[in-house]
Amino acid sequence: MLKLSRLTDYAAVVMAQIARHPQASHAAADLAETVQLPHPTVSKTLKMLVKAGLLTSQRGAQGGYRLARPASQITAADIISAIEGPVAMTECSQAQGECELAATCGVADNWQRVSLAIRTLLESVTLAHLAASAPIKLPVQLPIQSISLSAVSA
């Protein structure tokens, strides 16, 4: 089964949270109330947001965690890279590399098609669609037969 890990998930719910109120400044103890969520895990999770440049934090009585640019600028893609890494199916998808198996493998270009469609899709959605209440109208189709390698290559 694909599935993004609890963390990556909470991550979402965060920057959701945040999302629907961009002109404030979110303290974790308001952030972990409010998403009911344990304080530790939004705090780690913050942590990793902000390292990744998702998220800006500043310190003090008027301190807090905002988002580094408009939702609509960040994407799902973006969150699932904060805290699990690149979006990839498998490891010679995800980067041009030595494997052990390159000669006898056969299936890393279609690997490499159906990684480079799921980080597309994931892109195509923002944080302005995860935090909105309406449901996300997704591609019926994914374009996968017009996905070209030589883009990833690039």
Contents of the next structure:
Protein chains: 2
Amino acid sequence: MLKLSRLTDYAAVVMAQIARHPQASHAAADLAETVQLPHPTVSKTLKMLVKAGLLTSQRGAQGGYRLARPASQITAADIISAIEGPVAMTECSQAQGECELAATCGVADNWQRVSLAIRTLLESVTLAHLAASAPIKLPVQLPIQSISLSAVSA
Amino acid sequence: MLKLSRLTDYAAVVMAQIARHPQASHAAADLAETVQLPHPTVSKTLKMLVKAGLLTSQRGAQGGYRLARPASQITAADIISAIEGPVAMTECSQAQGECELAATCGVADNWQRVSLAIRTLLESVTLAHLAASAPIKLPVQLPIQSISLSAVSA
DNA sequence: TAATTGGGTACCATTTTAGTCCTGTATAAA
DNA sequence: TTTATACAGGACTAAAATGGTACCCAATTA
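Alt. form predicted in complex with the DNA, vs. the form predicted alone above:
So here's everything in the complex, that chain up top.
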């Protein structure tokens, strides 16, 4: 399935919600309510996002969460790696040269290129895109081109 | 991590191995040996690939597995979905309109576009590419462009 | 100082994944 | 026709990841 974990999904939804009201401080309970998800789980997700530096938090009354930087500067890749760790399709593609099967594998190189292309794609999609209801515009296009270019040998 | 399951990884490696000797019949045991993976597991993977129509099998002595069609007509997306089911980043993106949270989600649309872009990318990478040690050439480029074009609203 | 709100951690239940095994069946060669 | 080979299918188990919960602590503000 090549699927995101459910928590990552939540993270995206919550981030989008915050992005739509950037100047407000969002309490975990409020967000959970708005998004119709269990509070403790949302809370857990928020903590991970803070730790990853995508959100800032403020304790105490009137506290809550805000974006650490503008939505246009937070990417889908950021959100995914905040929850799931680095975006990589295979074990190989995160840590180079640590696969004992590399010798018999014979697929690693191009698989890593594919992985890189996906990562680049995800880096080109911002939270601003996700939060907007309008279709994603051009950014999807450029980075992939540059990848395929750099990957061309001949 | 947005990671492939290990079995999918195996599948790619095994498929590539078969693709490199397309005219031979490959017994599961031989493949397992070549690829340095446990036989029963490789065997299981092969069965899934047959069921998905990517390989054909021949029983009996001198039997084994062959590609069901040329490596250039088998895509990374084929292999992935043979093992993991349809390529989709979220539950949403496989079955439209079955997400009860769609109303409060507000991310579904663009998330699905991203998912589609990834699927298209994976469909543009063939087994022939994976099996070759040479870097992937142009095909990565076109489909993504066409996506971003169709996704452009303005 | 009391109420609010996030921080951290530990824990548990469930599901998924990976791997194994066994029995059956088709095929080819002797 | 027999025998060895090799896939088919399914059941089963062990291990790991995932998702969700609970609890207590720390910071902030009114």
